[in-house]
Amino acid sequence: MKKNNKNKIYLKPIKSVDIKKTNYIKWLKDKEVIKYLYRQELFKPFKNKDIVKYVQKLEKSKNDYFYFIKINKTNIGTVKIGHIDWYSRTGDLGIMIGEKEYWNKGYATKVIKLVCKHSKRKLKLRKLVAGTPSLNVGMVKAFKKNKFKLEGNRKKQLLIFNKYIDHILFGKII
């Protein structure tokens, strides 16, 4: 996929055989990286083989696409276009920037733009939706910069850091 000034940003499909060669499992074990993913199972001890099985399931899925986010040749995170409804041509978007040195530098904004183009051109989707905890200010900004519209705010829906937090829901016709 396309470039960003001097750094080439692109998506590479994740294969289960590649998991052990990357930082993916390390990211999932880092509480700071996963704190806003709202995947409670990741906060408990898990086996690496369970993560490999999860990726194998995604590889076989006809309704989910899972990619590494790459800058030049470095994996910096993941993006998933999931729960695709082929009849209505919609999908859910989920992003994780795992490499902390890439946080707060606008990469999530650039990846969302890239994924929107990919979803429209390659997957022929017409709409993407996404949700994020209200505490995840960076993702809220990234979605707004990409012209995602606020479609809902589920008040005190998520329990994060022993506090109930709003779940902000976004959508965009692409």
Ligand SMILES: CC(C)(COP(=O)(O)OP(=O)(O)OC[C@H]1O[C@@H](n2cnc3c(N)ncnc32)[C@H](O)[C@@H]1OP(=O)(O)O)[C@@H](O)C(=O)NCCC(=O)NCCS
Contents of the next structure:
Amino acid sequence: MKKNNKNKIYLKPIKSVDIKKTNYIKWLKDKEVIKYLYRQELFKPFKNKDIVKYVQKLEKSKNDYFYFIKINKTNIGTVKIGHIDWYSRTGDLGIMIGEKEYWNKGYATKVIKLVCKHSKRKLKLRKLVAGTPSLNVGMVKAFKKNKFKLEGNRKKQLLIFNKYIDHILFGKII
Ligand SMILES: CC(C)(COP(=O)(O)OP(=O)(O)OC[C@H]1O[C@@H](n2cnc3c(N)ncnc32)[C@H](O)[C@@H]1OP(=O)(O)O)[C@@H](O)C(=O)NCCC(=O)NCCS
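Show the other one: the form predicted in complex with this ligand, since we just had the form predicted alone.
Once more the chain from above appears, this time first in line as the rest of the complex follows.
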């Protein structure tokens, strides 16, 4: 748990049974929130039950951890440590701040720090990786501020709004 002034930031495992009581599905329907997630299925109409199934799958998985980011009692977004390779002790990190009024206030930067600590101390991971479209300036900055190193740039790898965009790959030994 981390303090940000008087606001406590922490992670809470997401339970699929609780999804419909939260804003999670609302966030996934917000085109501005999902524009750089690179999940094409979210741009077409989708059924809420398919989202619940997606969360159920993560909940059962032995190689993925999926959390709500909480400020005091409010869910502001999600963070996933996914595709964990327990042999090499690596995982990949994905963040979505769904509540847009919390953008640009340093929360992603703080959450990355928190996830690095948690991954090292609790999950005993050794390294985290992450990828983001180059257009996602806030995400690129938040990783750099946490001393993630540039591990690659897949030039014009992603197709976003009819343009080919670089996929920036980051990694950090934690
Ligand atoms: C991308 C995202 C995680 C950034 O979160 P955030 O909490 O706003 O980021 P921070 O406040 O920690 O910002 C880090 C830096 O980026 C800057 N920044 C944030 N959003 C920015 C934007 N849209 N454009 C330019 N700079 C931005 C901040 O000003 C800060 O810079 P500074 O250190 O020079 O002051 C958040 O906007 C988000 O969840 N978006 C939707 C989902 C998403 O895109 N997830 C990532 C998929 S790869």
